[in-house]
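This document opens with one chain alone, in structure tokens, the form predicted on its own.
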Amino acid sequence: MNHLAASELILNKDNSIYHLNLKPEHLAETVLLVGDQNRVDKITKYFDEVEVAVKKREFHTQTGIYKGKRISVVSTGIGTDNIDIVLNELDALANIDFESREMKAEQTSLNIIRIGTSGSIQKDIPVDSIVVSEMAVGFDNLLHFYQSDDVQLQDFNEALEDHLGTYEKNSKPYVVAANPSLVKQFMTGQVFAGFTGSNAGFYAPQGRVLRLALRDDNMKDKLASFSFKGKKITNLEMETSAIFGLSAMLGHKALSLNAIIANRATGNFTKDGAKAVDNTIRYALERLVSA
């Protein structure tokens, strides 16, 4: 078997992992990723116990229990970049021995759902709505790093470049696919079917124009317009791509849960974020004991 060697698997002094330090028995199969750390407690608030609690950098993480499941609670920071660290760490965590630096035997496919804040695109998703995401799209170039192309919809990819005249000097786009299963435990009425769109950044990459000039002054708005079989970007945000290409390369299986809090069509912006955000908390909590 592979043995990693110190350089690649890199363990703290205590033997946890080096940027989570998080042991393997911390780390409960369903796992709840946020971007702020902060919004850790506001996940855990409606834990009947809280077991474990770890922070370092911006990783804060916490496992408990509610309504009888154990669930951890993990925060990611922003971006994809981040999202390598956090998915890689996760999966070393589940699958790989931290005494003999071996893979596992027998592998462990975690349930990993990213519960955050996005911006619609579309008139008709409305600000404090949830969309669950059934697809995304990433605009960095993460996964072309990873022998990704299995997990990739190469079709998809192909009609966006082709749609959005991609600059040269920018990376492709890739399309990849939540896992169906969580896709159909969480879709009800009450929720909007989306395709996201996974950003490199939040103002330029979005099409935001503060004082510096984009680009491409229509990204936004070729976004929005873009359409294949039947499907349209729902809305934005920079990380729920990097989810799920990892996971599905890894073998987990992987959701994003988005409270919308603006409206880039028509300009609207909540009037209660923290609100929004609680109420897709609690609905991924009820939807995860609903099974």
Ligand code: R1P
Second form
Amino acid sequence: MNHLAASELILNKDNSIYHLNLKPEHLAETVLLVGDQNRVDKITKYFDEVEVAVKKREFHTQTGIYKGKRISVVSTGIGTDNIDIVLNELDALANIDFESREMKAEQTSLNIIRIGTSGSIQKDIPVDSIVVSEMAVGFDNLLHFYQSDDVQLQDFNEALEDHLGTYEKNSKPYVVAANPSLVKQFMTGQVFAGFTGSNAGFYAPQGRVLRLALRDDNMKDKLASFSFKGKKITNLEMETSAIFGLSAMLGHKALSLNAIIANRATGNFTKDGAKAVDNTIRYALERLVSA
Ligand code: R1P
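Any chance you could show the form predicted in complex with the ligand after that form predicted on its own?
First the chain shown before, then all remaining chains and molecules of the complex.
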């Protein structure tokens, strides 16, 4: 078996994993990911108990029990570059033996669910609604560093490249899917089914102009008008593509829920972002224990 060198699987002095600062026993098999580290408490305040609380940089973890289910809540910070760190380290905690530095004989499949915020690009998905992503498209390039062809939906990739044209100069979009059983568990009449675009930035990469001009003024409209096999891109944020792609490659089940706090088609922004996020948290927790 492959023995991982100290420079590759980096452990801290207490044998915790490098960035997350967690030890294997700290991690539950169900993991909720949030961008904002202050959102961790907003979830665990609903828990019956919290057994672990660890912080390092933007990575803040709490593990506890919600209605009998052990759950870890981990903040990722912003962006798919951070998701690369978080997903690889969560997987290492579950599936690599830190003593032998080898893959464990038996692999554990985690349930990984993002609870984020996002902007809708479709008029009919209003602020304060919840989008549950069935699919995601990454404009961030992360998956192209991995042998990831098998988890990409190649027909969607090609249809998107044809539709977007100039995007090819910035990045090569990759389309990936959520875990179907989690989609089924979390999809109800209270939420919108989503095809989420994850971008490599917040401003130009999502078609926002403050003082700098975009290379392609029509980018946001082009994303909104894409339609293939009955699927339209619903919303933009910065993490879901990498969560779906890396989870699928590593054998974990992933899903993403987003509180829609902006509507980029109408120009609306939520009047109460905290409430929109809390509604999404409460919805996610209720669905998690519904199975
Ligand atoms: C940008 O403001 C951040 O908010 C969204 C984006 O994906 C990005 O991370 O999600 P979170 O609220 O989960 O961080």
